[in-house]
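Single chain ahead, by itself, as structure tokens, in the form predicted on its own.
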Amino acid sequence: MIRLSKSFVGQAEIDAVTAVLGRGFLGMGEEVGRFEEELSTYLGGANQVVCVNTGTAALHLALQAIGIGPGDEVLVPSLTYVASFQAISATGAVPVACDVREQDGLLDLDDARRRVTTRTKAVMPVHYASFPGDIQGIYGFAKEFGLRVVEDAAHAFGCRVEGSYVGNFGDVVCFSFDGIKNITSGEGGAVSSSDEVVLERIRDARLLGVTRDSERRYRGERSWDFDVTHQGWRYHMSDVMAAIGRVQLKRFESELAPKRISLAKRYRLQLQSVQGLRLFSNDVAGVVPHILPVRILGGRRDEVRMALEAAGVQTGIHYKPNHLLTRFGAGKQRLPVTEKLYSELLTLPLHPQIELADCEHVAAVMSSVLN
């Protein structure tokens, strides 16, 4: 069975794990801050980073940082994992469904310019497939209408926009590291951001809202006399995590990086030339994928599903639209190309463990369906 995806580590994470347990000392301490750091400098310091538990404490954190809260609205694209809706709940604001572009499944912005509001307090672009899309654009639209932007980035660690690392410019950016990301710890997820208010928000935040407390875990220390000013959450960042990280950090540009994206070359390479199948039309340039959807069009995405499992190809659906589940909506709102991209959508495997050949057999298999 060829996987759809797969957690990558290798002696080294062990390592880096054991050496911590050998410590004594499993909760969030200095092996978070080293990786908070290293973080930083990787994309370029310009903004410094908080990790936090997952993905989704990240966007929510991120979101009641910046002040949404009950009775606000945030733009979000339909086609994204419901992690991005619950975040936007969980705050007790209100998610707008919005529609994609149909060329690459990213925030459509004229469809997002006809929901705004005066309860419309935030957007938040999601990073589908990696790719980051037209930034200038959404920064363009929210000083327009006076938006804060929470980048939801979990597929594009590693992606660059014309030279400058994701997460190294822009508002609020938030990261994932669980198990299949570019990059992974186990769990986890990370903030990053020039806004100091936003930054100290989180850190007391992902610890309950014990002020200033994440400077003394760093030292190895607890806080005893406290204060709390804020909501806060059991959202912070283990040792055991930020180790695997930590090493994980250090493979990306050497190993994990450049497998990545050998893979999706390769695949766009066999799969150009396949009928009834279309590509995003995304500049690739720049760009670590982490999933590799596609379209199969003429209704036919379920016999090329059945018969790639058949052959032992494992694939995927990213993902069901948001505004069709039952807490969000149900249906009752039309967005018609989120609609059409979610009835052609496949993925198709991509990780480190995947070779070229394994490509070649996938695409093989799509052609002789399609063709």
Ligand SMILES: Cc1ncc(COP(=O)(O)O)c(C=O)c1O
Given for the second form:
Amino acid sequence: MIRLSKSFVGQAEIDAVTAVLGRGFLGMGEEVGRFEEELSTYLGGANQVVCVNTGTAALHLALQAIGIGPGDEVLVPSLTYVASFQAISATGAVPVACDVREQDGLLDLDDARRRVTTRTKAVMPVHYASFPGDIQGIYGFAKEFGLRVVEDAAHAFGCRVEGSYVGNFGDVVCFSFDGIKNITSGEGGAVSSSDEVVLERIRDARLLGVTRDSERRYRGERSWDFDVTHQGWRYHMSDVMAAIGRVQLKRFESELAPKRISLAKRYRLQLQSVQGLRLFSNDVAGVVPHILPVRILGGRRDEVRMALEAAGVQTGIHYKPNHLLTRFGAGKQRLPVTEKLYSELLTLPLHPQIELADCEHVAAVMSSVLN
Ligand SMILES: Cc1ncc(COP(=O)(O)O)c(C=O)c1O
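How about the form predicted together with this ligand, since we already have the form predicted on its own?
Everything in the complex follows now, all chains and molecules, and the chain you saw is the first one.
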């Protein structure tokens, strides 16, 4: 079976975790502080990074820190993991589902513009399949309407826009380090920003709102006589997770990123001439693909999917649109492009243990069904 996705860790991660286990403290301590500094340096040093226990927690805390709450609306593309929507609704705000662009599955700003109201406070662009797209256009739109921007960059760790890493510019940027992302810390996530107020709120809110507890924990201490001023959560990252993440970060540029890029290139080469198949126009320098969704036209997606399964190839569908879920409207709203893409999407296996020959096998099966 060629798996759709897979955690890719080795002896170096095992050694790093073993070292932390031997220290006698597994919670949030110096290892997390180091991981945050290394992430910030890697991204370019303009922003500071705060680590949390999931990408969803990163989004939730980012929204809370910019002041999103009950009565507010946040614009978000419907074609995203339910994490984006749940993070918004966790603050008490309403996620306003927007349509996406057919060519890349990213937020359609014309559609978003029509949904702006006096309650709209923020926009959450999602870097679908690791493509930040016209991120300057998003910031221009946000400026026009006085909105904050929380980038859902769960797919886009290590991606660049005109030479700058995602997370080294912009307003508030959230990453996921779950088990199958571009880098992993087991589970995990991070927020990157240069907004000191936002960073401080997130540092506190990840530790139940205990003020300035983070800096004590980095020194191996704890807070006993403390104050709490805001709602907080248990969303901090552990040293065990940070130990895995630090090794993955070291391996990223030399090993993990080039592998993902070369696999995506091979798929594209093999698939470009297959009839009834369309590739997204996200093959842009600087993109390190976390997933590789393609479009199968003519109502044949499920047929192709079954043929791949029979040939030992696992596939996925990223994503079931959120506006179709019971909690977020049960399809009462119509988003034509998102729904069209949903009927066509098929995600092909992509992780560092796939071989180029696997891509060729996958493409050959698809070609034999479609050509
Ligand atoms: C687009 C998107 N947003 C948010 C998340 C949430 O990240 P996590 O799984 O680390 O909570 C994911 C993760 O799968 C994602 O794909």
